[in-house]
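Just one chain is shown here, as structure tokens, and it is the form predicted alone.
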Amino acid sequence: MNDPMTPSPFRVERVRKELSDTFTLDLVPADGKRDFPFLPGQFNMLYAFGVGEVPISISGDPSKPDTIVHTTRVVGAVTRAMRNLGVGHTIGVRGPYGTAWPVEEMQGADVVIVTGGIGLAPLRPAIYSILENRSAFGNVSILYGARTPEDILYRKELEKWRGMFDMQVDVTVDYATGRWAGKVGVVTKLIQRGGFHPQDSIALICGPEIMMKFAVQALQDRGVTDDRIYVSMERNMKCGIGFCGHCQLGGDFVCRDGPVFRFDTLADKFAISEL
């Protein structure tokens, strides 16, 4: 039996900037057996050889499980060094672990899907998860907010879904810079104002936990339940499998119990604002 601290060696298949301080690997097994199968809102703990290990949610196609794809941002020394691999070099990888966003529970229901900055990247899957069977899920509104024009991720995806006639991708930014000429203000605004039926839909949240916070109450405003809102509460993780227990987020660790919850579980932890 393979020792679940023991990451597997995988190689860079592709490296793509995707904002100034953000960066997408694509990751194939060294081993080229080309199988990796994960859910969406799952993650990997990640090992830069000699430096360090963090956990970084996959972002790409479930479907597609011959390669993984993860997305980050560079906030320390272990996604710095992540950001110099070039095509070719070897990365470990442990996973995939936690909780997944709940698709196949949402079939029937609207979704509404709230979030911002990097937070698109853990939400990616269940994006491209909806649309592979498009036809089992009603109404589909994807919110996005980001600081500026210039750091919104994946705006080529963002373009195209909102070409597409069956759903609605709304985006704004908190600050308005060169010929931006969309919506400015966070993204509270947009669910206040969203074309989507409360008591019909499902609402999937990831983002900094202040737009999270804010973002629940919005909807709660709307009149969607707490029992039919999830959040990605991805913070402090350390070993990924609830040994170290950095993570324990009042009974719970969020490795193992989430990081995918839903809010009625969480809501009373939710709003303590130091645990």
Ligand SMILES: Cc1cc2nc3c(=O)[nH]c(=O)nc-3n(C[C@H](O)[C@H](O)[C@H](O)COP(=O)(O)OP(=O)(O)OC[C@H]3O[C@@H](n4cnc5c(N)ncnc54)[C@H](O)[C@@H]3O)c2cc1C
The other form holds:
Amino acid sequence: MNDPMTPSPFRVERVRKELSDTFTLDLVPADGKRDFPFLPGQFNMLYAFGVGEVPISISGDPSKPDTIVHTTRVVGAVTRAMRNLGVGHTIGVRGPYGTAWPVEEMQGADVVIVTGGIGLAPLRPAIYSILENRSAFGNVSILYGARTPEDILYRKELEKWRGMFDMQVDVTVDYATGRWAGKVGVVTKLIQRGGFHPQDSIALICGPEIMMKFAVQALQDRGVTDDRIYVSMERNMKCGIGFCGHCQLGGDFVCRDGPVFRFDTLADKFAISEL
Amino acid sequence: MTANKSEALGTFVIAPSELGSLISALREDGYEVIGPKLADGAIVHEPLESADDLPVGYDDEQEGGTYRVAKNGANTYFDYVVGPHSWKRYLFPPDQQLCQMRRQGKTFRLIETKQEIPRYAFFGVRSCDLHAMQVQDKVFDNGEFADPGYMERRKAAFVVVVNCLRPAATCFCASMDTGPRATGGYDLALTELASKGRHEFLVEVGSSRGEEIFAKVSGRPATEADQSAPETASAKAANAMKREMVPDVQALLKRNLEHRRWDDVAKRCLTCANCTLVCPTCFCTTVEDYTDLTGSTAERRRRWDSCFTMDFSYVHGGSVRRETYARYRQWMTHKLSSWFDQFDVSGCVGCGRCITWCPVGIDITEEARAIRDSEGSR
Ligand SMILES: Cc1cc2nc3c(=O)[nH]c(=O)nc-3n(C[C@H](O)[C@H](O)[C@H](O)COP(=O)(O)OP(=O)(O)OC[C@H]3O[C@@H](n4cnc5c(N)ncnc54)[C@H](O)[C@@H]3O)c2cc1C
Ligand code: SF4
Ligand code: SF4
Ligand code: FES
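Could the form predicted in complex with this ligand be given as well, to go with the form predicted alone?
Starting with the chain above, the whole complex follows.
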């Protein structure tokens, strides 16, 4: 029996600096077997030698499962150790784990993606999947908030998507710096003004919990019902497979029952503080 | 894991001296026999070499925050009930190596380590603790993922049950439907028959493995009167139980996640984590990383953890459950309510350990009753 707690060695093939504190790693299995199918929204447990293991979403293109892509923000010991990896280094991988964004169910509907900061990374695979089959979806809007213009993740891609005639990309920052001539304010404001049809929309949200709370409210105010809102939750995770107990949210294990939840299944728990 | 029904394979009566033969038979078959021993004033589970290691003539006295073992002058073997140890420390060790890696330049690879699977014979398992094992079986094989180490240890383990004749004041298995008598899931079950000068053991054989071992023990087939003894004794024990869990506690707690009692218990709870450590079903762990001095080999170890620690729910920016009320609520609602959502069974088997070993005597049955009696007060 294989122990699901044992990481597999992967090789770092490429490192990209995204922002001052954020980087992207492209990984391939060290044994040369190049295939790692996953669903948009799923995550891996990434292990840095001798330091620790943390959950990081997969942020690459699901139609290219030969490489796994992770975009990580440095916040502590493990993510710092991961930033110090270069091409040719080994990293431990377990996964993919967790639930996915409802890409299939979204076909025919308008899609509203609401996200902030690093939260765009777990949503990028869903955006790639939509683009691959663009005509299957209605209007698509991406509403993205960053702290400052320097913190806008995947800026080139956002600009490219905005340049497409069939995609609405709205970016706002908390603090304008330099030559920023775009919007200033919280991302929830973009929901109030967003040009989508609430009744026909499915919304995907990923960001800090407090931001998700306000985003859900703003969507509800516009008439999007809870069963058409999806959120990706973050909890401490030591295993990713239901063994360690750390990720519990009431009766749910965020690692297995989430991280992506349809909001109506979570609404009661979301309302209770420190659950 | 063993078959679920007992009767089919026979019921016998043995003399107390045959307990030694049973332990020898298990040892000769290669089992490491683990059973009750008296150590530092408590009944603990440790390796047994012979029946001489068993504590004879002891009672335990348990109450909220109190535990005392005392000689009772009798010649009986199993008058005490559960102590601070549960069997989980053998099936799910408190500190366990997960894997080892060796670094070579930029790369590292796994070091193959083959861990021996111990063959334990658990001697003197009480019904509540047997149910606790069945609860953990569901945790460590959740349908999608299984912990191979746990599964193999569990599969190899031989279980000798002892039916309880006298509950401690902290026991409430009867109201949890987990005791005091074991009705299946064991290899052998013993009931001590000691009254009016009689001293014998009734043995119920629960598996073919149990049958093979028992073949090396001398006894006689049980009479019909003998066979009714466990039921009579356990009904008596159930009647003597002082504590009980309120009915429908699963739904009760779900309706009262916000209730003023959580603040009340938070004033008493020290968040010491004792309850989670003594609980036979608590399964939470953390993983710790180590490197040797040169930094060329690394190790990952899994250790018992507790939802009562601040770090448990830490995410960048701060812990989710900062306040004591939230941590006690996590523990109690998990045991009695959300466990059903996760595993379709109660996470509490009514063993009473968390009551006994709580330094301030917080009583899970009392907390549940207090919430029921003041439902809806926030
Ligand atoms: C499902 C999921 C997907 C995620 N995807 C991404 C991603 O794509 N990119 C990214 O940058 N970050 C992501 N995170 C957050 C990331 O896991 C944390 O930033 C990371 O664990 C911090 O580890 P650290 O040791 O560097 O930080 P420290 O602050 O030193 O953390 C100490 C320990 O606490 C735990 N921890 C701390 N913060 C978090 C957190 N936010 N979530 C879970 N555990 C935490 C970890 O066990 C960590 O080792 C994700 C989290 C989850 C739950
Ligand atoms: S919660 Fe308390 S009474 Fe219930 S199984 Fe755990 S330790 Fe025993
Ligand atoms: S009560 Fe706490 S320590 Fe015990 S299993 Fe539940 S979350 Fe883990
Ligand atoms: S991360 Fe361990 S149970 Fe979910």
